[in-house]
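Only one chain is shown below, in structure tokens, and it's the form predicted alone.
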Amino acid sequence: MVREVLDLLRAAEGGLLLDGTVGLGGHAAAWLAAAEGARVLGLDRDGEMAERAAANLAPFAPRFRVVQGTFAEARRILRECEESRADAALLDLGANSVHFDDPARGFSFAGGPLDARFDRGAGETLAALLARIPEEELADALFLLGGERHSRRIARALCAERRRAPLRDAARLADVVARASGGRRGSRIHPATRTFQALRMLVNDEMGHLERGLPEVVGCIRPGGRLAVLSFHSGEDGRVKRFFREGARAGRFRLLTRKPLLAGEDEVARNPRSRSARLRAVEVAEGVEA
């Protein structure tokens, strides 16, 4: 939804974009191409992604800077980069397709170590989390973060399996989940999809980062600037919706999207992941202080 993002953020006017989840730099490149004076400060928790984004944006040097870091600490990073306020900000939540393509990262069902961290230099791996999480807490996470209706059954099976041998391989984890849920591998959606989503979100504290990051990023935007958020999970979209509406009622924001914008049929055909995308945006009101 690059065009919709650029239109909402008024990319043609240029200025500084704070791209809080820069990924491979697709949105950042489009922003830089939209106006000669446009600049980008891109952040990504994944240092490998930050390096790839910087390489992809090289044709736009020196109008961009990419830093490994989280948007939940955006104000500190902005100060360290000697910037005051951004003219616009973007959060494209969730994992990048690159994460799923590399079995060594542990995000997919293809096998490989159970890591699933965005930042492989911080926090515990998925294998470590599965070794110590109580069954009830695991079941709650599968239901709340993954919408998995078989969460209790799957959590019970995973805890039984780890008693036999530590869970360390993604393919083995997927097989245990598939058997426990009664799902079939031939169905359109792999039976472990919701479980893997929930575990990834839990390992990376994605809801916590969003909770802390929304007010943090707003504090980086000048009055009259704009914030757009792309979410791919109903819980994330619900949190963004509440934050925006509460801010609008308090006079801090002007809603630019009363309802979320969805990807069109053509985009979904090109990129199936966009099927679940929800885009919301606000304008920061005059007089709002960081």
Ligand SMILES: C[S@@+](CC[C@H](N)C(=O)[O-])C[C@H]1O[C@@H](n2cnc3c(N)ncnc32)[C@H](O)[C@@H]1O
Contents of the next structure:
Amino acid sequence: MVREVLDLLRAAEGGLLLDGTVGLGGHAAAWLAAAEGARVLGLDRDGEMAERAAANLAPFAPRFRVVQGTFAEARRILRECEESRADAALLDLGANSVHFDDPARGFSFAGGPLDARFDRGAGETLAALLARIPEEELADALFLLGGERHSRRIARALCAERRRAPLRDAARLADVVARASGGRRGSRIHPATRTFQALRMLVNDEMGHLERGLPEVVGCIRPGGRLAVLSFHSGEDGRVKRFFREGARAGRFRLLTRKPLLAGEDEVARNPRSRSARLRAVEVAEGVEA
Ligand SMILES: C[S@@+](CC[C@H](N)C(=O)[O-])C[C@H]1O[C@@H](n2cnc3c(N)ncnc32)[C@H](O)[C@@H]1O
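Could you give the coordinates for the form predicted in complex with this ligand, as opposed to the form predicted alone above?
The complete assembly is shown below, putting the previous chain first.
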């Protein structure tokens, strides 16, 4: 939903975009191409992604900078980069297609080590988490983060399996989940899809980063500047919706989207992931100092 994001953020006016999830730099490149004076400060929690974004954005040098870091620390990063306030900010939440395509990263059930961390230099891998998490906590996470109906059965099966041998491989995990959930015949998605989504969100504490990140990113935007958030998960979209509504009620924001914008049919045909995309945006009220 690049066009919609650019329009909501008034890309034609240029200025500084804080891209809190720069990924491969697709949105950032579109922002830089939209106006001569446009600049980008891009963040990604994944250092590999930050390097790839910098390489992809090279034709726009010196109008951008890419830093490894989380948007939950955006104010500190903005200060360290000696920027005052951004004219616009974007959060395009979740993982990148590159994460799913590379088996070495452990994000997909195709196989490979159970890592699933965005930042491979910090925190606990998925294998380490699965070795210690209590069964009940695991079941709750599968239900709340993955919307998995068979959460209890799957959690029980995973805990039984780890008693036999540590869970280290993504293909084995997928196999255990598929067996525990009864294979889910006729479903469009693999039976382990929801479990992998929940576990990835848990390993990276994605809801925690979003919770801290929303006020943090707003604090980086100048009065009159705008924030757009693209989410692919109903829990994340719900959090964003509440944050925007409460802010609007308190007079801190002007809502730019009463209902979330969805991807059009063409985009869904080109990119099936966009089917679950929800785009919301606000303008930070004039005279509001975060
Ligand atoms: C959907 S992709 C972004 C794609 C990007 N908009 C583009 O056009 O290429 C999301 C990216 O956000 C990164 N990410 C996830 N959580 C993050 C966080 N808390 N802070 C910064 N980056 C994060 C992921 O590593 C991933 O590269």
